[in-house]
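Take a look at this single chain in structure tokens; it is the form predicted alone.
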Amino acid sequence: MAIALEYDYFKPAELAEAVALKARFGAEGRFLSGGTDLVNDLNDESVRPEAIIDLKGIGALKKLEMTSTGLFLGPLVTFSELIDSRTVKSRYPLLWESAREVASNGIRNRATVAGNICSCVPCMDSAPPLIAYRALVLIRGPEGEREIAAAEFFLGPRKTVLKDDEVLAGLILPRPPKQGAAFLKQKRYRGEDLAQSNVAVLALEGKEYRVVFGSVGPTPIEAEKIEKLLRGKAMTAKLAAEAKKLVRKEIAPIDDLRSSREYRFLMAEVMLERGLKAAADRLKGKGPAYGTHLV
């Protein structure tokens, strides 16, 4: 169906121009990158913007590269580009595994990580890995640039810290230590579907663990009680079972069309146990190959 709305269309060539346009239109100006969410919203007229600001003409936003501080991920980088990146697969396998779980090939060819977290729906797949990797979100506005930890970016369903005159200018993922990682996503069926629940697990040298759940609360949840229990301990089946008992103290799932609250609790427990084992084994150079479905 053709979009029937009228709006002004801009395609700036520089980020500064995009910021100026956003400052001019505020909440009535919408950024376009992949467009997989925005086009649907325009079609059903759930949004009626005065202006569309197309970011695809800004070459600097397409960068995906290692820098002295870590991986710079531009806001126009698609999930398919993450999957195709040898650097992402070898150094950030948690993000690589999550990218493979996003929607379909067609969607991944257009959808961007930045767009995914700006849409800020609880079932987004990219947020838990970004939090686990301690990613920084770069935000540009009329007054300059600021950085914020990915964990602090999400305020609630479809609500982030971005102001009406700001744009997400990139993500920086610090250089990670040696790691074993596992991303698990529970869906209603194999193939394209939104998450009923997901979890990102990192096992790091020094017996440190990071665990971040998604789709089981209004925002992603880092499981601090579980991480505290695991800290400094070698992973065993007994330890993973103890961690599993803490899941219900960490997450806050709901009943909805995709799943019941109780099923989300149960699957989060199962995924945590499997994810901890896989991540710990991968840290030792063992375990299932990355990309193997564990649920």
Given for the second form:
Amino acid sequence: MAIALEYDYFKPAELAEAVALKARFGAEGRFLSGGTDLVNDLNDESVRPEAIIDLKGIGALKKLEMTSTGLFLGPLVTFSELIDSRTVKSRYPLLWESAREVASNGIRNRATVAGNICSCVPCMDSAPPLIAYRALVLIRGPEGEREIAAAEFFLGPRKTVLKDDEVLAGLILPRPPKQGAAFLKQKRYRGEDLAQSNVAVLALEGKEYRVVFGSVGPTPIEAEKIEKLLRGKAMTAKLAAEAKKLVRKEIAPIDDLRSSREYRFLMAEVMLERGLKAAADRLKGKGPAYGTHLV
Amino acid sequence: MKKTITLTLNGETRAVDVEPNDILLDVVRDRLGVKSPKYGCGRGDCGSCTMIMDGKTVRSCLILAIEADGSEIVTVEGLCRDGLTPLQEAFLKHNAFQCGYCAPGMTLAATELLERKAKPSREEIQEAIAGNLCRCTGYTAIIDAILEVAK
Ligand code: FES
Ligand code: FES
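Switch from the form predicted alone to the form predicted together with the partner chain and give that structure.
After this comes the whole thing, all chains and molecules, with the earlier chain placed first.
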């Protein structure tokens, strides 16, 4: 119930101030945005910070807007804000579909995309779409800003490339390609749950495909063998069935509380097949409306 | 490091001293005396601690009280100061609750939905109340009641 740990609380109004605080506390300082992961971690004492640095006082981090380079997604943008954004729905439907699958409305009203990838638990829903869109992660530290591809951001369960004195300052999704997209997530029941497995599929013009699996390995997995097989080919039931056969060569699921390893394999195959069909159909302006549950 | 926070709770300005490790749910219940939000799971899964914060439903078991400084909070007590709302009347009519533990969360979740969308579909209602767990009713009567106000 009550948190037993004691720590200081800071709410800086500027990003530079947040970075200075983080540099001061290092690993003992934790950023707070939505808090839906952090407060749980404080409750069970899986983290024991000396300082909590609440980012919600920094207005610039709340931005969600199209720029000349693409969509800027501030680290304080919540899943509900993504779902409500027409721009995200029409131009980044893969991210939009994934946001709808996260937890429950009461959580989505607080939880942020940036927090989701910083927590970096393998079942996170945001990572596969960000990787599929070739998103860039903007990282600010005492020495300035650096950028890294989303695919490079994840090192292992609960481990990202962020150093102890760095903050995730934003995400940039490059200008959207013409696309058909599909995000599928298998849960124990419809409604709120963490993923047993998920997959993000993009069908692009020129018969290019991107396939990124989540929750079936320590970090998200871009299925390069499958993408290579599909490259240059029109989507057919036969081709999707061939792609399905490669799933076991791509992913490395485990048995855990939510699912057996074998069930994850089977569902990843089914979701890939349905996702490829839906994405290819949507690219042609057909197929089920975005937001339709495909599993 | 005690800090005085000020918030609007059901229309009244309230100030209270909190520690950085105080949870909003505990402060509202035990220090500010508003008891409709309940402790269920304490980890964001059940919805019984739901409050409306700055217009949106949140899980108050996952919010530090200190984060709520300056915010506007509404609980069921604030919804029905002038008598039951049509939604609450519908819940009564459909006998939607048994023990009532989930009722505050369900009521606020449905209120938020109906404010955003006057005529939600059954599926939208299900999505809006997903994550509000009811151990008694099987949900059907709750959904039927919300559908009736939505018409
Ligand atoms: S007590 Fe907060 S969600 Fe269960
Ligand atoms: S009426 Fe008892 S939990 Fe819903």
